[in-house]
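Consider the single chain below, provided in structure tokens and representing the form predicted alone.
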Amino acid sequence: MAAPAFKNGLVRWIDHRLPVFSFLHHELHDYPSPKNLSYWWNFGSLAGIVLVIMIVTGVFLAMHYTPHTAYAFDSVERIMRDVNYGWLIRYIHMNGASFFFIIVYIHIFRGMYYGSYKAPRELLWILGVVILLLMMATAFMGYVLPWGQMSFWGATVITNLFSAIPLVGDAIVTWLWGGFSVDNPTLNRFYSLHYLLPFLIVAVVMLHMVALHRFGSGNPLGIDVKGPQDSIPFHPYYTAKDAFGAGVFFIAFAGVVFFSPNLFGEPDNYIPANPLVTPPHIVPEWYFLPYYAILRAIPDKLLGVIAMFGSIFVLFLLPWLDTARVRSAKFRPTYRKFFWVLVVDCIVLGYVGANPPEGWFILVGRIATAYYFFHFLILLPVLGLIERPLPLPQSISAPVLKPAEGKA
């Protein structure tokens, strides 16, 4: 492929020797995108910007904040009075993983949706997993670091799941730890994991959008582009439509960072962390909510591990569980009843995990475990194989001409 012609002459002497330009060009611009897509694609550049928000407000925190158990609250409060604009930065950064969460729920549901799971783009969706995975982990350490009860607790509660493992389970979580209670080495190890995780996602991102572009974007209609003449570039196209996705997104993030920023928080983290006083209801993130559900709907400490991981770890499985000929949802009648239910099960998991385990949240929150994983388990493979999709289109391009054609 013929580099382009860039007019701009130290661009034209970079790019000559270091084809970063050309690079950029063939990926952003004149990348061939399938001519359908609708906003619900603007997701994955949506997460990709709170993921740079993150780490440059995260970087900036970094340099006022003391990792010592001691010192951690106090110098949190500090950023938030006395640094100038410091309560802004960590509000935005505060708000901004909650955020970072929610994309990316509506960037999975999008995919399971319109079967962007399905071959040939699995590495693509495993690797979205492993996305999913680190971000968590940074989300729980960099929840630890206020060092508030909230903190302090949720690190106790969920580093002690680690003992449920048979014979190495206790020396997992004195290793986790780095003594015999959660400590300032804990605090020292969840801080420095905290600033390095979010690299470790640029890069697996990175191979996320190789893989990506290695085959092209899905689309609604979960066929594969035919030719030139179902496609168009990136740019103008899709880069004014994820502007206008951007500019929504910031209207909704700015209301809540200016007019409620502890919307997502915990009263709790606000006390400063006391071992000798446990609150009344442990309760992690708001985005960790239903796996802590799973968690507790099993009375058995190490079936109930399990179950947690596994309701992630079933996610890798589900470009081979769902056995359907046909990638997308708008084909499938039966199959897309059933993604709404698992939708709702998954608020009703999120719901349960909030409050108490007691009365009649124990027997919610295990039928909607049950469902869980009998959605991904049992009724995708039976689906795939006795629904009857409806016929798809010869292309991208029929759906929008045969009307035309039909009134010539």
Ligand code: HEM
Contents of the next structure:
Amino acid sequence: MAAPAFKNGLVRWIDHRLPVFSFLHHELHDYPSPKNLSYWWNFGSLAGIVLVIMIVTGVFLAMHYTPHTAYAFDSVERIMRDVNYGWLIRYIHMNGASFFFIIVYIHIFRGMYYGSYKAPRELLWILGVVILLLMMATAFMGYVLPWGQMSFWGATVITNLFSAIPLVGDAIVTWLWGGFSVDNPTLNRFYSLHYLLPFLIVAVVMLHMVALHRFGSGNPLGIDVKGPQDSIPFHPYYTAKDAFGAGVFFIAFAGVVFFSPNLFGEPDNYIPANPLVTPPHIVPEWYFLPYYAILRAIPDKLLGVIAMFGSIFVLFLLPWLDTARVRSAKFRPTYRKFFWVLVVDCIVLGYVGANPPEGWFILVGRIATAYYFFHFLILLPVLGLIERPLPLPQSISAPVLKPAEGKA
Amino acid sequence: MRRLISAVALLLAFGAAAEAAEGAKPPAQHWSFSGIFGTFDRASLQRGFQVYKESCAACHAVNMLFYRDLKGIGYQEDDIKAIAAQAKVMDGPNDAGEMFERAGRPSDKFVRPFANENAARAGNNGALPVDLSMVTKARVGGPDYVYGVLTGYVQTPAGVTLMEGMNYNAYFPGHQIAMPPPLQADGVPYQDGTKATVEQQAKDVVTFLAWASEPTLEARKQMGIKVLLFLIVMTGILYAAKRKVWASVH
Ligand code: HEM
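Form predicted alone done, so how does the form predicted together with the named molecule look?
Below: every chain and molecule of the assembly, starting with the one above.
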């Protein structure tokens, strides 16, 4: 790492002893990025911004929140009413979770479209899936904290899934609960873990960045950077582009936080938890609905749980399930169509998950579930072998340079 | 893309079918506090508070409210002291170790009609009059639903037999509700000359309950407009900056 000559003397003094400035310069300024990244590449930095927002608002909520079954609901309402700007902090945190998932889901589908998981970025992708799992655990436990009806019954339904494990299932559930039902010990441990996991996410995000900076970003063409004419320094080009994208994001986010803060929420969660009254429909938060649909599509409880976890586990294997050598769907006409079918399939799963398992929903849920696994386990390996990709451009700058050369 | 559109159409069709199965959806009302610029109509809030006090407070608590919160619906310090003083609050123990009753203060919570759930059920044929302080946020349909229940006492349709002590209601889930019709025409003497029809009282009390559910609604929307304006300008500038930075690349 060649240290740049910093003008400021203090900066030079510090950098000589603790090379943080060289590090930043290297990772931001020198770091070459492909020049053709589209706006789909904004979602990584957006996810990072939202993670920071979640931690900051979470720390302030934690100053006023009481993790006890008798006080939790009232303490959240007190935050909403009596803490200065408490309503703002809480609505940002509550909707931030939804926006976090929207961003990360787009980020993941971006990766699937452009084959971002392919060599040499397999570990980068796998770390991303680990982040997704940690986010899911964090959001699930966070949703329990306000101790409304959905908090309580959602926690009951989801923790009960572990009872499907043969022989030790019930013992595991008792262990998770810290008792014989979801109760104060459960709330306390969920709070503890809800505070801890976001910092684990930060750690995995750092590893994700280390892996990213090893080979740099992929790009919409899916071909490697061939030389300096293909790349530009991250700063100021992508800092400017990411900042603009963040502005657009904040407009959408503020629109929901200030004008429809309960858009993603369930009215039932404004009713205090009551173990004696089961709500008519127990539904998880929207970002869990597709998994919930997969769980319920399978009549056997244990197999359902396995399928649900399997739906995420296949993502770990994706770099090896996809046998195509071309990365970007731009040059894979058949894969491109199936990609969109998968997107629709996931939306259908989400819709089925939001509805009671009756009538048509059962059949649609089963077909959509089967299709989900078909896509990853059968279609991708086979398609990669038989599909004839379109010819790839010579280099990233080639398609841009060619017409210019023609003119000369 | 075509596939996407047909899939969306399919979803919408499912949605319509699901809605039809769930039954009467309360009609949407016009609320002063809805929309981006919505604020609570102060006169309606105060009338609504009066309706709550005189027609609902005998059964329903609003446990999240303190008397001091009434400042938010336009009452002055002295009015609030007077309103609070009408309530009897259990306090103590005093120096002799005894509980005692005293007049309410602005810092007290709204006094609730029943000491606990069992007492509330015992006084209402076994049904529980729910705490109303969050009710417009805690029901699908929100204020429209609550308005629907309050005005939805219609003739029991032929062929429906009600259980003992129940009333027929067009919008309450299952249609059988233990609450007797709580509003009567001119049941509440309005001071400001507004005619106290059942609809007007319902409108006013629901406005009051919507405020009770979220007293910070106005502050939220006012701040939201400023924040959005700022963000739009800032994003415009960021866009210009991005264009400038990238000008030499394309
Ligand atoms: C990955 C980042 C995070 C996610 C996805 C997340 C998600 C959530 C969710 C979904 C809720 C329920 C909101 C509601 O419905 O009221 C919640 C509540 C809460 N979270 Fe987080 N959270 C994150 C980080 C944090 C951190 C770092 C802290 C503490 C330092 C924290 C503290 C709290 C507290 C105290 C509550 C309860 C108050 C409330 O429900 O509004 N969160 N979180």
